[in-house]
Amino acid sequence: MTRRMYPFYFIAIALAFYVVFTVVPSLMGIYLSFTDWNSYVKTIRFIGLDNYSTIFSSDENYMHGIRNTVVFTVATIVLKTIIGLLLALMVNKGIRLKSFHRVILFMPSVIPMLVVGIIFKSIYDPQYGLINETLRAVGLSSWTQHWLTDIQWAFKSVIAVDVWKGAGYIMVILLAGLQAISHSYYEAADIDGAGVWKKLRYITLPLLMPSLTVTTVLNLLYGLKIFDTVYVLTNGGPGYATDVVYTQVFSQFSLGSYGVGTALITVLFVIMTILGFFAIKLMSREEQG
């Protein structure tokens, strides 16, 4: 019996911290999402599904924030994966200053989001920003936009910043996967006369599936919890054009509506669990296939 319990001693303290600081607060949050918890009353009353009916009501903007969060997640997963894979394939080849290129491409992912936000607010500035100034310099003044204040462009601009910041991180993970693939597969493909596309389709992508599964799950979790990028660049504006779940949660907690805020987090947790489950199941099936 003592021998069986011996391994548990090593994780007991960490497990206790996890339960106290993660599991218990999560369960409390789920319970509080069914109450009228706010800063204006001293007693908390159980109100059932009222907070959730408010969230899913057509009169409110909460569903718009949920849709934006899902769209942001899907868009960044696809773009980061494609760009990260292309960068990984490029850097994996025998190019000069390979290590230098890896550092430069990875560098944006370690820059604090506050700094990135300040930089891109300057780049996106409609009057003196780098993008509009460049467009004017090449005679494309009609293409200039109010990138962060135009409803048509604000959300796309935020997605572009997040992709720029995160693609290098995905590249590093996929590069590790590429370097784990034996060159003997490619040598055999060369003997059979396989071209670049067939090598990519039948060798690289199938053997890279474990790494792609990791990057997809990481991107999924990050995208659904996005807050800092939106908050720094637009704070959910113009209007509600770039509002996501966590900016709405921040707004509700700022207004003292803690019950609605915790309900929003609970809804996001359910969405995250469902999407994560199906993403892992789908990628695992592809990996086994």
The other form holds:
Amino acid sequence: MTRRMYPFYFIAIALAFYVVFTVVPSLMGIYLSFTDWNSYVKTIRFIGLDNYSTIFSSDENYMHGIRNTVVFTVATIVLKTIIGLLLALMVNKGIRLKSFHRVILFMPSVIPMLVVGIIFKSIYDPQYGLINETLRAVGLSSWTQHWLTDIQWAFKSVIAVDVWKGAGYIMVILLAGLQAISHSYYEAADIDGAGVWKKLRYITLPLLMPSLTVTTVLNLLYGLKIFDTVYVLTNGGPGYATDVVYTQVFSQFSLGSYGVGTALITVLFVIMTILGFFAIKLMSREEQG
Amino acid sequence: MKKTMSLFLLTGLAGGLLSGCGNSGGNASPQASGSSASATSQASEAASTTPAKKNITLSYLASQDWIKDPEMKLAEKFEEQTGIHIDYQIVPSDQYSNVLKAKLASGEAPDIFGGQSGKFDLGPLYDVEHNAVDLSNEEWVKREDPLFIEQSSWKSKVYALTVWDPSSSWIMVYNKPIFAELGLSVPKSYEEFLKACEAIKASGVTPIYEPVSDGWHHTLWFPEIGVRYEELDAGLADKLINNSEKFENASVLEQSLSQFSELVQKGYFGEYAFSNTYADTEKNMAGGKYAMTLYNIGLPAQIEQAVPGSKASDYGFFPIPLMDNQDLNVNPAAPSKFISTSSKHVEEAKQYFAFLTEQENLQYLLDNEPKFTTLNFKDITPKFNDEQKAFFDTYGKTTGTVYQTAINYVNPQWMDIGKDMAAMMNKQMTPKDILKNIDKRREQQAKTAGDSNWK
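Moving from the form predicted alone to the form predicted together with the partner chain:
Below is the whole assembly, all chains and molecules, this chain first.
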């Protein structure tokens, strides 16, 4: 009995911290989403589904934020995975200065978002930014855009920054997966006369699937709770073009409507759980077969 | 098992996200706690190097741009005289309200906190009856402009000290040489304003410098002309306050937004309005690429100080011309100073307020702050130049309160109105949509505040 309890003794402190600082506040957050919690009243009252009704029926901007969040998540998962995989394949090969390339490609992931925001606001500046200046210099003035302030481009530009920042991190995880694949598979494939594409399709990708599952779930969670990239680059604008759930939560908290804010986060939590469940299920099926 | 563990992990991570929400009230003040630590260390340093008379540090939380350099100089003088050190904790303006509310709610308010005066802010927002010290019996109250005292009072008690420029309404500041070169005179109506803009645009100069990227500045165009709305629709403010009228149904408000939108669609704000910044106003106005901007009367002096070779006398003024406005808008609500009830140094904070409001110190503040032209206290010698005097002589006859102060639940949604107006500039929203959103947010706030007019 005592021996069986040993593992629980070891995790007891960590579990206590997890319960106190994660589980309890989470449950409080869910409860508060059913209340009129705001900065003007001293007593919090239970109001049922009123906050959810506000989100789903009275203001299409909330739905716009949820839609943008999902689009952002899907786009960044796809792009970061493809680019991360290509980078991992590249640095996994015997290219020159392999370690140097790995460090350079990983570096954007460790730059603080505030710094990234300042850098890219400058790069994207329509008058003096690097992109438009370069386009003008090579005679492509008609290609210049208002990258962060034109509703056609703002969201794409934000996604591009996030992909630039995150692809190196995905590369590192996938690189670890690639290095765990035994060379004997490739040698056998070489003997069978398989080409690059067939080796990728039938050896690399299936054996990389556990790593891809990890990166997909991480990207999914990161994408759905995106805030910092949007906040520092556009603050949800122009207008509501790049608004995501968390910029709306920020706005609700600024208005003192904490109940609606927590309801928005709870909606995101539900979406996150459902999408995460299906992502894991789908990826597990791929892993198995 | 693996799947179960994965789901557990996923739920845990998502839960972590939610927990941020549950803890939100307590973790919104990283800068402040950092500053607090720095305050302590600064206080210890001061104690070890100077013969401190009281060895006290008063923490002072304020939004960006509320504390002027001359006030900081005065604080140094105050410290020399009394040994009381003022530790300024400056928070970016877009986050200030959240930080302050979190600190007040958690009982961790600094000794002195800055806040906008105005009935709504003092009551529902700051709950001054519980959070701020009653200052009604302070000597300076008798010398402060009664209009400002009114806005810093709640239930007949004065809770804040306001030291601000009463003439700092938002008005159009124009480049006189550009107007003269094009043979333009100061527009007296919206139609004349449109004609002037068209002529300026045709000359290759952008008519209006508008920094939309800051999120708050372009909002000014709408509520600042409250006095004109009242002229055109008498009693509208009262009807909006008591909820017998909606923003959505007020045609003057819709027309005003439509005119603003027209200026944008005609290209008078130029190509770069969405990336222009408020901080670059002086530089851009001095460069002559823009002919006008919405600012207050101190801008020319700021331009002269910020950009070598530029002259304050090159700039003139006229009221915001939407809806043919020819009146001066007054906002007696302004950044103010409150003493926290949780402060252990209330008397020292009062002493600081008394020091700031000494006649010579007020005059020093005015004389050394380019943004101010006068102050809201008796017997102050203003520093209006001829251009400014002429402006007040011409337009100062009819004045009224701006809508963000006159109508409750408008000021707290300032940034949201800004987002809506930016969406309108991008043709994503109509003026009517903006007004409907204002009504929705007002209703939400009024109901949560338990406003009897919304029951």
